[in-house]
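As structure tokens, one chain now follows by itself in the form predicted alone.
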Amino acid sequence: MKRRSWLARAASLPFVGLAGCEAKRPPAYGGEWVGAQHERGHRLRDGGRTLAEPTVHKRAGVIIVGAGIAGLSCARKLALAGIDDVHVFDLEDGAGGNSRAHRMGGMACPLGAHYLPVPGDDAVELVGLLESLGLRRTEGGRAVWDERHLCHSPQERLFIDGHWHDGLLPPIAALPESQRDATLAQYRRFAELVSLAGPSGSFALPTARAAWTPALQALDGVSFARWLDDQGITAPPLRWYLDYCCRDDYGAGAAQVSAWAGLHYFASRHGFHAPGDDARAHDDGVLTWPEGNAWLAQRLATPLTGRLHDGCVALALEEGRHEVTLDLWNAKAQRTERWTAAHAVLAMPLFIATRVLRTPPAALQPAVAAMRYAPWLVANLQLSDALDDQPGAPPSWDNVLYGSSTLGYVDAMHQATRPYPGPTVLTAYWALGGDNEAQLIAQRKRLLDQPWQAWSQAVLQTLVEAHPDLPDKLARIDLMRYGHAMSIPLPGVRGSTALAALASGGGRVQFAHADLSGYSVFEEAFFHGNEAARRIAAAFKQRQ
């Protein structure tokens, strides 16, 4: 199958699998939708300015509104400044953003991102983080890692063609012969590309702290499909590859990401490296537990307590000369407060900064239309028992099927050090992003509008294929679906102007989010939370 027919195919199969899901009887296993509560969100998009006026009045010195990963950085940051009348809110009913966790059967498993890479030296607030957490330590000028933590071996396997392969990248030896010759080609010279692509630093991590060169600009400017196929990339198997990169890192594929991010993904981490390549290995090491980076917020969230308010909406924000004023909903105690402060944080996504704004700065509106947001669905599969394995690679904490609309699935006791298999928890993740805003948009009011029963039975049909035992041993599906995970790093975001000069501050508001970086990933939150926590302690500084 050609690559573009086998792509319009993948794009469809959330339509198709839930048209087909739809007309059988209702599943034997149970589940619901859990974690998000996109109906707040949607107040204040619907008019939640019109509410009654505020009944409580509360002063702090700092607050912050958005509970994930920025905003607990710089909850974390302002404490180790001496600062710490912070107040955290978030709409959801408990912290970390896209890095929640959930339980199933008693098991710990992620809600949303389920791994950190062992950041390099360029993220050092991070590193100062891993290390206070006990993580990382340094001996004898180098880092040693707590092993307990580390993705335990195996770590990625590849279903194709009814086997196992260790690894994701599709093996030569799996492939048809008439496509191995030209095939390992293209992975040779994909992996010259990479090394390639710019000079040193050129893709560090923040990246904020990363070069930028006019070569780099003019990968920013066009997508990654386009600049692939410019320079010869053309192998289905590799195609494939790197449009499951895409989508596992940024929501959507290839077609939509830029030239700069579909390096990025390599560039900044463990590079490319073709079969046989044994110039050095490539697995940098990922932290990894059972519930995600859940395990990282929570720790973040646990010193707010008294501050972190959940369940409150955020409908409007005034910056003034003095103070900033912050009108809230509050869920739970079903009322409306104002919250008056020396300085704000929006650690949220810009989109919705736009709507909390009452007067939002000039950069904010285009930096807005530049971007685009990718839907997720997160399913977790409680199992009764381990699952029936097909021959080759064993059991991994990733496990991907190759061809698939899916990014395959977690396994949540893989870093349990039990000695025997048994029930656990697999978590499904799948990227709705697709090729195009039309895709996307489409999708985004499927996983809305669509039952859990729908959603659910559409999972289940990915993973049959590697895993016919599968029905028999499910006790539960419990869904997660997020409407708006994600920023994509469209062609011309990374070099955005507007984006830029919002990360650089200003005022009594900071803005601290990965959206400032485009993209979406644990690091450039934590540093962004890190940066606007630091121009706020220097302005506490410079009034003392």
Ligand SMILES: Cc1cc2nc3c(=O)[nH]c(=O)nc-3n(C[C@H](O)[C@H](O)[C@H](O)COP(=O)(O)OP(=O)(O)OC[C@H]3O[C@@H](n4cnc5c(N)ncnc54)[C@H](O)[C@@H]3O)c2cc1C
Second form
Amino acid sequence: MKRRSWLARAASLPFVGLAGCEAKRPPAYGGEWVGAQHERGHRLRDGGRTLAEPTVHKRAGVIIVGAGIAGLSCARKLALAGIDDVHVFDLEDGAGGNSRAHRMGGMACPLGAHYLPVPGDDAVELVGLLESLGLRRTEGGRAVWDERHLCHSPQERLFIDGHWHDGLLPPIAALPESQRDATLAQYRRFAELVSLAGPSGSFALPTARAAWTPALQALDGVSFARWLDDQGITAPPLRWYLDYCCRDDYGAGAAQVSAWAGLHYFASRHGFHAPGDDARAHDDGVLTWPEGNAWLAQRLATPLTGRLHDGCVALALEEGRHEVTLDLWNAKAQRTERWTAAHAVLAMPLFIATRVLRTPPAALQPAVAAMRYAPWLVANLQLSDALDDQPGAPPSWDNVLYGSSTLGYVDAMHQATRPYPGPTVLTAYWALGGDNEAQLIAQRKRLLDQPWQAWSQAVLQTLVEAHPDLPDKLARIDLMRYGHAMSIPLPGVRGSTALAALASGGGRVQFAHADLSGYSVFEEAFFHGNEAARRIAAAFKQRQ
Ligand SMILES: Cc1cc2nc3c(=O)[nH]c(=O)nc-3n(C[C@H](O)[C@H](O)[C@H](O)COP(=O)(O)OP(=O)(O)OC[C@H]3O[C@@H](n4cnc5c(N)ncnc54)[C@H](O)[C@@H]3O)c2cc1C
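Can you give me the structure for the form predicted together with this ligand, which would complement the form predicted alone we have just seen?
Now the full complex is given, and it begins with the chain already shown.
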């Protein structure tokens, strides 16, 4: 479809502008905001001052606040060390945090995180988890993955000028003649820069396993956009792609994240491969499920039956000489509870930990002051039928629109083995961290202020370019908004000594959250959960 006819089509859609214009007619599809219990979070904002004295007093060996990947991984590792008197609390209904699931029309779909790249050898503990879940086994010294959980082909495609192309890197042949030679040269140059920057071990995952060198420190000191300018990497297609990658993993563009983060995206995983580079074909394995990483979260949570308390907002944590005391609001029982334990783990974002901890360690305030959190919107679109397709690459798991500031969508039914296309759920992602702090603040305000109608219309309008039949097949759009989804790896954050101090723990209160790495992925959350558990297990052993 030509751009002009798409615009005509979009204009005919019922529209409630983000500026707040009146709807011409109500949308033909339903939907609502889902997934976040904002009023529970507000209890924390007033510091629990309006709450009555606790009427229920309970004891535990370890309390973990936050049932995201870090908190759940911590509980698993403690269980492996033989410590079972562990209770986990979360303010939401259900475990998983940013890795929770949703359902529409009987189909599972993600509310947040949706994939885990096949880990490398540095991620020893993660490999252990995946083996225990039956996803991986070792045969004759080689890793063998259960193919049902690896992303099926075709994996990714990019929509340019009415045509779908295989992969997400803009193909040279799809570019205007005038851009082709320069862009190909820069693809090759950037591939070279990635391999030069990442000598073995520099960009290990988890990041704590990488040696922190002066070269990495220098990369951490400048924005990725600035570093790319300095290297002469200016070709618009490559810059769009690199910006897309930053928004996809870090929630903000190349102008905000550090050059360390920009390179880490490639060097820690599968590198960057210019067209014609043979290494590409066999390197891009990712694990994914219809419900995204909630598949993993649910399996981490299952052994906690009776010890996972959802709907519980931690309000105040006091660290004493011999024990810790947690006051929380139990929303289900409508009462205040006081829990005491030998150890506590704060597996929650650090900016929330500043509100919960009565006597925070010296490093917490400077660490949080240097951090910025990206807002995100996740839209799940339930379709009554498969979409018609445009020419080119076939429907894929990840489908992205070239030039767009949104991140495209994944198809929740992609992993299904049904032999025909049919009803599905598309999960569209918008990272709203922007290019600078002012944009970030404005986008968060817009995200929180504008109604569901405005956002669902905005999502629809970006996708209709590639899918003109989408409005006719759309049954429902459920939206999840994250005001503070993830820490953006701004320049200086990775090398922050305050963050390093919090990550190394001490005392009866441990921190465990992806924030400790300055950015958020499954691998980092899992690592910090395991590390907190390791330190607590060592303290238990010492006392025996
Ligand atoms: C939209 C989106 C897409 C993503 N996609 C991916 C992806 O595809 N792959 C990937 O690896 N990563 C992805 N991520 C990153 C994701 O954040 C991490 O993978 C991981 O889930 C983070 O886990 P965590 O435990 O560190 O933090 P969180 O998920 O933030 O967990 C913290 C938990 O603490 C709870 N909590 C907070 N305050 C309180 C309180 N006062 N009392 C009780 N509980 C509290 C929260 O409810 C939450 O459950 C994505 C993130 C987002 C937002």
